[in-house]
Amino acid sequence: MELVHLRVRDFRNLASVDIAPGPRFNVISGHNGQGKTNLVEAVYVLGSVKTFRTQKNRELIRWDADRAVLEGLAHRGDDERLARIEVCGDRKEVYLGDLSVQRLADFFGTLNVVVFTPDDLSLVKGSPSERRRFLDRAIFNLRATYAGDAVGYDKILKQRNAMLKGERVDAVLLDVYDEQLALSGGRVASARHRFVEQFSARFAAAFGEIFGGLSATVTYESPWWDRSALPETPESAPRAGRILDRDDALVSSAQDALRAALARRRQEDMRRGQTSTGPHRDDLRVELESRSARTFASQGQQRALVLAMKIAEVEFFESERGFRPILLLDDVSSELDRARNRFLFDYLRAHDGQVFITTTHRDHILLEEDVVAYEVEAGNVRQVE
């Protein structure tokens, strides 16, 4: 997959950008606050419709403009698609060519991207919500309909919590919420479990290459769901469709378990005024040498673990979809130590795929060939030799 043309108008501080990115490495340099991250964010929004930085659409529009326009021409094999997103006030309008997209599921997959930012480097040490967000983004990249399950679960959860916080709880309505929560939550949890089950081997292998001599594992923790009796996905199973397709038996198991957990915790939830169990409380457990990496890993080991997670995410995507996503690296090289940074660029050179890299210091970027370089200053982007 390749983004061959990018046009940006009035997006954050970028008034007007019109570039033809290179097929391999696009290095975007400049001082802090000039708009480097805004440029890679524009590419991310073209692929995901939402951003990795804010939930407020109005913040995406340049301060003196009434709308932002993002347009990208994407190639994948012989297929060519023109994606356009217009941000107007609090809403986004999505187009493929000149046609308005009514169902986002028809748009997703036009441009597949994986982003790696300095914030991701706190993934191991940070809160469970950060790790859940990592899982949800990775799964959504593989199966666009997963977004509907995750958003649906959050909506019902908010409604249930609002009633639990009220002066009176309607038992009949609570039954309805519990059933809806079990159905959508079971789909979310089963997709996460299935992803982690198959992601873990790639993660362990990547970490072994980065930090030889130590072993690392990831597991999906959902205390309300006993998965000990579930069969593991056999290694001989076809690669394509593992995550793209739902496993009905797995979904049913998760739904039954969540239904029972909600009933079991109902009185406690009513007392506390919030839902105390479900996918919104789950976690991705990262272990180093069979010990919690969050507690026992050094800072260097934690960053190596996160780097391994991102590499495994890209490789897992390629194994599922048959092509590599566009990789967006937002100033992570300056946050990695010398050995990890060298490994990252050795890895990038050894694997095909388009990459966008931002940096404040060109010396951090260990690339000499196949590079298209840009400089960003005060929202102006220019290509340099």
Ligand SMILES: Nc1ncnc2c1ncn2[C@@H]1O[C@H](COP(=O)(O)OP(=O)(O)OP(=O)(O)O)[C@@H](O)[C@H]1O
Given for the second form:
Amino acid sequence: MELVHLRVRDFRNLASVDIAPGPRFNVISGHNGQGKTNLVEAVYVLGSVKTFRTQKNRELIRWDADRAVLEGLAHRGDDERLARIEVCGDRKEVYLGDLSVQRLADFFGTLNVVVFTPDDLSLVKGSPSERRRFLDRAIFNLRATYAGDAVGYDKILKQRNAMLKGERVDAVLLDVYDEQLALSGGRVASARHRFVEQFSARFAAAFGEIFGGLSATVTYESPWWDRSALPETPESAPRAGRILDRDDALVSSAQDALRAALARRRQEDMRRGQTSTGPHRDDLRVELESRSARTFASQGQQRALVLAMKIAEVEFFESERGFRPILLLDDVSSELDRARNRFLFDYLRAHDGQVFITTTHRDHILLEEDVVAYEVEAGNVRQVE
Ligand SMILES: Nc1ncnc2c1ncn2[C@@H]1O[C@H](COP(=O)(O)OP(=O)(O)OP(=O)(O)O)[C@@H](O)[C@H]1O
Ligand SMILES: [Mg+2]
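Same protein, different condition: the form predicted on its own was shown, now please give the form predicted together with the named molecule.
Everything in the complex follows now, all chains and molecules, and the chain you saw is the first one.
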């Protein structure tokens, strides 16, 4: 997948940008506060509709303007699609070509992007909810119907919690909630389990390439679901399209486990006024040399771990979908030492795909060939070299 043209109007400090990005490396240089991250964010919003930086639409619109416009022409093989997003007030209007998109599901997949930003350090350091969000978004990118299960689960969870907190608990209604939670939660957890199972080998390999010598692992932690008796998927030859498959035995195993856990914990949940177990409490455990990376990994190691997670996400996506998403690397070289930085660029050169990469120091970017270089200054973007 490739972004061949990008047009930006009044998005953050970018008043007017028209660029034709190259198919491989697009290097965006500039001093602090000039608009590099804003440019990467513009590409991300075009792909995801949401941003990775704020919840507030209004912040995306340039201060003196009342509407921001993003337009991107995406190529995938022979397929060409024009995506346009207009941000006005608290709303976003989404278009494909000239058609207004009413269901976002019809839009997703127009521009597939994976972003790495300095804030992503929270993937290792932050709370489990950040890692669950990573999992959910990665799975959603592969299988859009996953969103229905995840949203459905959250909705019932809220209702169940509201009842547990309230004056009176209706046991019959609680039974209904528990059954619905078990059904949707089982689908959520089994998709996450399957994803992590396949993802972990790619993650370990990507980390090994950047941080040769050290081993890293990720595992899906769901204390309510004993998965020791499940047959393991053979590690060699992971079959393409696997995560897209429904695996009924796996789903029922998770549903049965969740049903039992909810029943077991019911008294305690009533006492505490909340649902104490289930996929909403699960975690993705990241380990470095068999120890919790959250507690023991250094800052640079944590950065490399997150980077490896993003790279693994790209590769996993490619193996499932047959093409590579666009990789957005914001300020990736800061905090990597020289050797790590070299490994990273060796890696990027050795793998296909379009990459956008920002930097304050062009010489950190160890790329000579297939580069289109841009300078950003006070919101103006111009191609250089
Ligand atoms: N809605 C907005 N309207 C106008 N300017 C904005 C808006 N939102 C953010 N900015 C400005 O955009 C500027 C540049 O932001 P950006 O984060 O892209 O910088 P950067 O080039 O990535 O810098 P750094 O190297 O420090 O990461 C900031 O000075 C910020 O004040
Ligand atoms: Mg920045």
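Numbering follows the first chain given and starts at 1. Since this is a predicted model, take the numbers as computed values, not measurements.
Considering the motion between the two forms, the entry in R24, D119, D79, M163 that lies on the hinge linking the two rigid parts is D119. Annotation: rigid-body hinge motion between the two forms, rotation of the minor part against the major part equal to 12 degrees.
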